[in-house]
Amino acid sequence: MSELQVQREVDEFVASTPKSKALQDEAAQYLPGGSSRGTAYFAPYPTFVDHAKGHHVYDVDGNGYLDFMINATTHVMGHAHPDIVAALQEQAERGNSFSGPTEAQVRLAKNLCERVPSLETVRFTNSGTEGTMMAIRGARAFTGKHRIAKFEGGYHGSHEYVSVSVRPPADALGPDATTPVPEHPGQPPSVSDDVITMPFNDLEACERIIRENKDELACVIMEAVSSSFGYLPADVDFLRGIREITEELGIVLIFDEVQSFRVSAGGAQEMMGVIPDMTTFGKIIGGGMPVGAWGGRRDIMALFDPTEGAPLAHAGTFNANPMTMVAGEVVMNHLTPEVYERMNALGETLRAKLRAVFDELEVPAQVTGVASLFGIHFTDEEIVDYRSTLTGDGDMTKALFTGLLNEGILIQTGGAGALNVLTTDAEVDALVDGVRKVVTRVRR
């Protein structure tokens, strides 16, 4: 690969998006970085939004970019879809939040705990942050039990419990998985101490130490295709061993879906036929509005009912807020089993045809991902759990971030993405195109 490559792209990048520029400037006067989510920067600075309308996100410069990053696989509908935006519009004027709830929250419990084999009962709050955060206090408050153990790699929001193993580099890692790294400074030595790591995919590994833990671990949370590495799906095995031994030791099974959620009407649960105790959401069961849910077992939720004196209080302002409920309602009634099928099978088609590209160019890469979710890792490692990403070619990863946008193209700036309803094989192939194009421009 060209450094002298890398940076015309970058250059081509500045010197289109001067209003970006100068915006970022001024928001760094007001903003850490210029920005409130750490996910929305990259280098040298980002784009700034004026508009988005179906396929399409549009920036104050006028670069308008075919959208396969979809705000972190949020709009699953496109975006500004007309039946959202009127069920938005008809809220507004009836009021946009209240003190009481609503029968739009009804409903969409209604709906999700039909949808969701673990669900028997639900509770909304504003993120997927939350809504893992408050299913590992029910797990503690069921079990007794103090100590959580998660992924390393596995991302499951911001809250301090989860920030362990996040995207530990490379010279930060043990001879395994299982010690754990703390993702900030700061952080209290409890937080280590109370979180146990582990390796994905290694069924041997895991069983030795969650039984070594049994009697202190309250929960394992886990995604059953876990976003940060490339939306791999985990081993069916692997999920089916781990659902055996906590199971028999009675340790509750969280699944976080807050990005898998959208493979089937179910779930990565249904897909994969394992069932968890419980289950997080976030993203597409809002509808594009800001949006959290945990639930599972009725005995387990039970702790947070009020009427029964429940132990574990749960308040927010803005939690089940009638503007994400009729959302969402929109999303989860359109997504229909005809439409994640075809959906799914263009996510298989345009995961076969940037395999058929990377091998025709010659260039060593993988390409993970299930049903409308994908990602792109530039080594010839097989991608099975965080420790094989860290194979992966990050300067390779950067130029075709960067050359995408030239290209007219948005994705994750690690490199993956998802499709939505509106995806055609037209969208496909212009993003296998443009992949083309950049890997070809880079590597020249």
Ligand SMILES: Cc1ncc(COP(=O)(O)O)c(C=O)c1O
Given for the second form:
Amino acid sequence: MSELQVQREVDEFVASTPKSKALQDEAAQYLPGGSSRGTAYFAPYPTFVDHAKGHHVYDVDGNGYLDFMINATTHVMGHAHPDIVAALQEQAERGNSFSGPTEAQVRLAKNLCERVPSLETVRFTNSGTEGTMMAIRGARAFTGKHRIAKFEGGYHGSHEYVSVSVRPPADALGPDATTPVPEHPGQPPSVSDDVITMPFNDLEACERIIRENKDELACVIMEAVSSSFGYLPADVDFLRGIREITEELGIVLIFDEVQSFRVSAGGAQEMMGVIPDMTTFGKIIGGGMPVGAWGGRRDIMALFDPTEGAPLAHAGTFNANPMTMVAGEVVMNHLTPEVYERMNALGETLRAKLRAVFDELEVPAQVTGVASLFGIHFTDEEIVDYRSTLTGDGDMTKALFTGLLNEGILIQTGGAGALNVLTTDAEVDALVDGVRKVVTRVRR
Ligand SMILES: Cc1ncc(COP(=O)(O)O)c(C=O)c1O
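To test you: the structure above is the form predicted alone. What is the structure of the form predicted together with the named molecule?
All chains and molecules follow, beginning with the one already shown.
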């Protein structure tokens, strides 16, 4: 794979997106790099979206893309689903946010508590970032301890205490995963003192680290299905082991299900049969509106209970706003067991077909993922943790992403993506054919 081949794909993209280029130039005058969101930017510039409908998103130049990015897995019912649009229209006419609670928040909270095994009570936020921040705050207050443990390569939003060893460059890595690497310059050294990092899927190392730090460790925060590793499910024995040690030592186990909640009605915890103390949410539960949530054990969540004096304050002007609540409710009601079954079976088909294409083309690649989620890594090394993801060929991933744009297909820049309820065999085959074409073209 040479830079030249990546450049050819980029040149083709530039030729078909002049209006996006003009908007990027204008945007760059007012927004740093023309952007307000790290994951929405890609070089040389992102396509500016005009509108989206169903499985497709359309840019300002009139290009249509079959969308497997779906706003980072959010649009599980596709874009602008008529039921969501109707619920939002109706709510907008009745007022879009109030200082008082609404019935809609009770309905969505009830729905979530009934379907998620760990959820006794829940509170809403406006982002997954706030959800993980509040879950950690709750764990610290409940245990009276200050340290937290996360996994090397794990992403839990952008607040300070999870901005450690998220995407550490290869040359910053210590001999093992336990060296915390600050995500940005100027991070207070106290953060690296308070955050312990651990290697994913390595129970022996984790058990040693957790036991060594047990007297100061408030919580372990992790994804049971790791988004950053291409939706890699943790080894079930590893997950069970982490549950057992944390339970034994009175350390709060937090599952970040901001992305993985879409794998089954009860999320990854239900699918894998391992129940944490606390869970965080985002993405699909807001029907495309800004959202986050955290919840879990009643005794821990009681720390936020205003009728009990609420030792922990949690305000937020738009928390549980009714636009988000009604849109989320439509999604939750739509996702019946049959819908999951169909969508997840198509995910299985997709992953098998992608593996077959890479075999056919004799390209070293790993296809990860579970249920309706997939990830592609150009390496012959098995993906088990952050370090194994670093063995992937980054130029090839960039060529695939840009080449697929040129084929009218949108995936995540890192080579991962998600299906939605509108996906059929036709969209799966379109993606598989697109991958075959791009890989064949860029390797030539
Ligand atoms: C696993 C995980 N946790 C937390 C977050 C943060 O959510 P938000 O972007 O809504 O702040 C994300 C966002 O992608 C995520 O994937």
